[in-house]
Amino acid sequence: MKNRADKFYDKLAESYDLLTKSGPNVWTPPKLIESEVFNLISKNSKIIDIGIGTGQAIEKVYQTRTFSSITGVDISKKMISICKEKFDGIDLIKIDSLSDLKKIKNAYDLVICSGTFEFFENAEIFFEQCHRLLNKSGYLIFTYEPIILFHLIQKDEISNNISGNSEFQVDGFFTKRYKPSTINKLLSSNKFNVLKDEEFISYKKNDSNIIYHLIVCKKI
């Protein structure tokens, strides 16, 4: 089942920064990712952001120029277009699926992925490609949405994201959640050592706190 996140984010692109940066439902993953990035990078660091969107997770890194290069990857043509307007001199790549990451031949010191993992159809491909893309002893920082028993929204492994009465409604756009034990097994089997696993509130949905995990890990 193909996830139509590309159609959703094409619709949302023009309003994305306004809707997610302020108000009661502020979107927190980019700031947490950003904080971890600053702990690991130098002016020689090559960074790739998978699911870069409008570039929220690399905004301050870009402003301080604490990097050698930044590559951004996304499935939404409109999100990439907005990101290009905001950040001059970073390499932006439009992909249609995770499999397209195989076409990227450069090596990086850091892979980041903020608020995107839950839309991937195949987590195994993601971790395989992250390991391939990283230099020796490189780092992966990402967030994911866990399954939480008895949670009003997060109790299901897969659920539709947007109701039919929303202007951003897209058929076939869904969230996929994982047990933490499943993520840990995937990381181990793909030769990553977990350095940090932190639970946090990512945003509010229908008065419910949506819980995410922030993972920092190192290529073995």
Ligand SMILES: C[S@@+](CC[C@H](N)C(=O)[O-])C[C@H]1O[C@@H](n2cnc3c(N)ncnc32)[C@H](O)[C@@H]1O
Contents of the next structure:
Amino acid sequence: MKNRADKFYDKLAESYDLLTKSGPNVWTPPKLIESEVFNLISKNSKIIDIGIGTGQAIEKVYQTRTFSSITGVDISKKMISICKEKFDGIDLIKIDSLSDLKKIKNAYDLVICSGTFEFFENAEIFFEQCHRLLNKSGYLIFTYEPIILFHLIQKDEISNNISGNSEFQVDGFFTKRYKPSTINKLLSSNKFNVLKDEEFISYKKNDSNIIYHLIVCKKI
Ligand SMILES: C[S@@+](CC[C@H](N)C(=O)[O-])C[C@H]1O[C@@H](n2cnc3c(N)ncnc32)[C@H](O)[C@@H]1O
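Now that the form predicted on its own has been shown, please provide the structure of the form predicted together with the ligand.
Everything in the complex follows now, all chains and molecules, and the chain you saw is the first one.
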């Protein structure tokens, strides 16, 4: 079943930075990813951000110019156009599904994916393509939502996303969660070696903390 994340983010795009950057529901994945990125890059690094959105996870890297190139990929036309306004030196590609990653040439030292994995219909394609996109010994940094027994929201493998604001409501927009053991198996079968796996609070939904995993791994 196709996830209509594209429709949701097209609606949210104009307000995305405002709603995520401050206040009680502040969005933390970009900052955590960014600090891992700085441990791995140099002025020669070619970086690709899958689900780049408005570019929050590459903002500091862009400002410090510690890269050779940054490519951003997203399913939402509107998120891409906001990203383009903010960062004119980034190569941006609109895709219709993860399979479109197959059209991108493999030449990257680092793949990042911040707060986007939960919207993928097919995790296997994502890992396969990350492996293909990376140069020898390249790195992948991403976040995912785990299934958490007894958690009010994260106990379910799939949830239809209900927006608190009816203006942003989209049918067919869902979040997918995984057991950490499933992610570890997928990483190993797609030839990635896990260097770091940490839990963190990504944001607050109503009164619940939403927990993510941050994974840093290396292509074998
Ligand atoms: C929560 S936002 C995260 C944006 C940015 N990475 C950040 O951390 O602020 C999720 C982004 O993933 C994009 N997205 C959702 N499904 C996608 C897919 N299948 N392929 C590429 N991008 C996708 C959305 O359009 C949106 O821009």
